[in-house]
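Take a look at this one chain, the form predicted alone, written out in structure tokens.
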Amino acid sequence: MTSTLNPKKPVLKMDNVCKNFGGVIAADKIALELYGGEIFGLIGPNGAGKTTLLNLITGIYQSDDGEMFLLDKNITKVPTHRRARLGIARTFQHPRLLNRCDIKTNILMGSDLANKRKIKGGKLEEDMNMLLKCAGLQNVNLSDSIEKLSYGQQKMLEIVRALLCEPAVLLLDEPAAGLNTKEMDYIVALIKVAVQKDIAVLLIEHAMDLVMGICDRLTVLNFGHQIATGTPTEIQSNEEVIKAYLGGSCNVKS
């Protein structure tokens, strides 16, 4: 996918970030730079440390070593709620929504955060309708309970909510998991909106066709180690990646 990368200043930078849980290495000197309008994939086997990395970026976990910067601000010791206000939004492997609230209340949580960051203009209704259409949710009754939505619809709604935050960085943790082909198309449409808004997108996903087809760059993790970073073509031809993750041969088409 064509991106509008800023070659000079990353939106998010991780500088040799480390995290151990007892004797288990979850992140070993991870170094990443994400740019506005870029889709950056994070792949690796189960247990490789992908979700741990998202938890480090959002501040759920504190790093043992290294530093993180968001828009040139050192956020290494900044708490989770402050990172959200500074422009980090995320989704989860399983949607985390307010199950006792209606759909619109859940959506407006995103715009509320944007308002607190003082960056939301007067286009809330327009933006919300556009995002709901991209997600195939334009015909849902916003006064219905969240429980009226299917699992796939809830996952898409979580992305809609995150985009309404107007984030600088959007972290997506397996957004396509458990979805059918049509729902995956909606996920791609929402990611494209993020790119158009110059948001840096970090995508964890096991659907290799999706990852290789949409990402500008990728990092491969294995047991907390960053074993390769590059374009999809470079990753597919990397012998260490093939051995550690892709099972000895790589037939994924980009």
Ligand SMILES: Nc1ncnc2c1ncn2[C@@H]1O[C@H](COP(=O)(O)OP(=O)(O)OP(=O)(O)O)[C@@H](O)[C@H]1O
The other form holds:
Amino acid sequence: MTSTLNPKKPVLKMDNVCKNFGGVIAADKIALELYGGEIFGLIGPNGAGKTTLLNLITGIYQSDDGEMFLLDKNITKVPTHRRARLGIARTFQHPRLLNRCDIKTNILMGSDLANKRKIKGGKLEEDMNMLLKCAGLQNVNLSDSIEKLSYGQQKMLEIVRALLCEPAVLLLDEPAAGLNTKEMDYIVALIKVAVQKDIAVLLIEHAMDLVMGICDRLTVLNFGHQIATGTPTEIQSNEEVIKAYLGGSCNVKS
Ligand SMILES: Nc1ncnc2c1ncn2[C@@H]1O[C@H](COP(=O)(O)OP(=O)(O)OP(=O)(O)O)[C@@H](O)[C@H]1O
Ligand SMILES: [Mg+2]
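Pass me the form predicted together with this ligand as well; I've looked at the form predicted alone already.
Full complex below, order starting with the chain above.
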């Protein structure tokens, strides 16, 4: 994990990004900077705009206003597939995999789309095996149908797929939701691999123990508004955040 006073250039920068759906404000002048090797949390109540932000970063949604930069490149109008090639990888709130394909095809699909497969050659297999081990999936039969994997295993596989693309930014949409404690440990191990590789990780999660324990910084969304940004300690003592989201019952650790 990096210091909050990171002197490096941001890998991803959002500058006053806005998105409305009819009368619903899903993103209101969002301003964020993510740094390589940093775990940045994105939290807030249901419907706050967290997934919308990921869809804006990946280009699935076009922003109504504002700009986004991946290092020096303005990506505001860049289409989704090119953003993937430029180094933005993600997972989905509910796993999105090719149900009719085997496990290996699903894993390699990401690096294919990111155009990394040919470049990496034999090392791809080595990296894949290392990541599968981190995810506790080293014993799965790669030629099995993806549907043989449990929900938790599918969520982990999505992270493996994303990491194999060697992205600059990894966007994780509630990776721990619906997972047991052991599976959560695997998620943490995979996130730590990303940090070691100097990837900027954006983590959406409702599991507060996980978020507060692992993130360097966090931003809190409420009705599309960014109500606070800071370290876990700062966020946990922010009155607006407590009122809007954390409440009094949240069991968090620093
Ligand atoms: N494609 C869309 N069309 C219309 N409204 C949308 C669309 N996508 C999101 N919204 C609305 O934008 C708001 C933010 O939704 P979003 O899915 O980003 O919330 P979230 O913070 O990810 O919530 P959750 O914790 O439940 O996943 C909600 O009011 C949602 O209904
Ligand atoms: Mg969501």
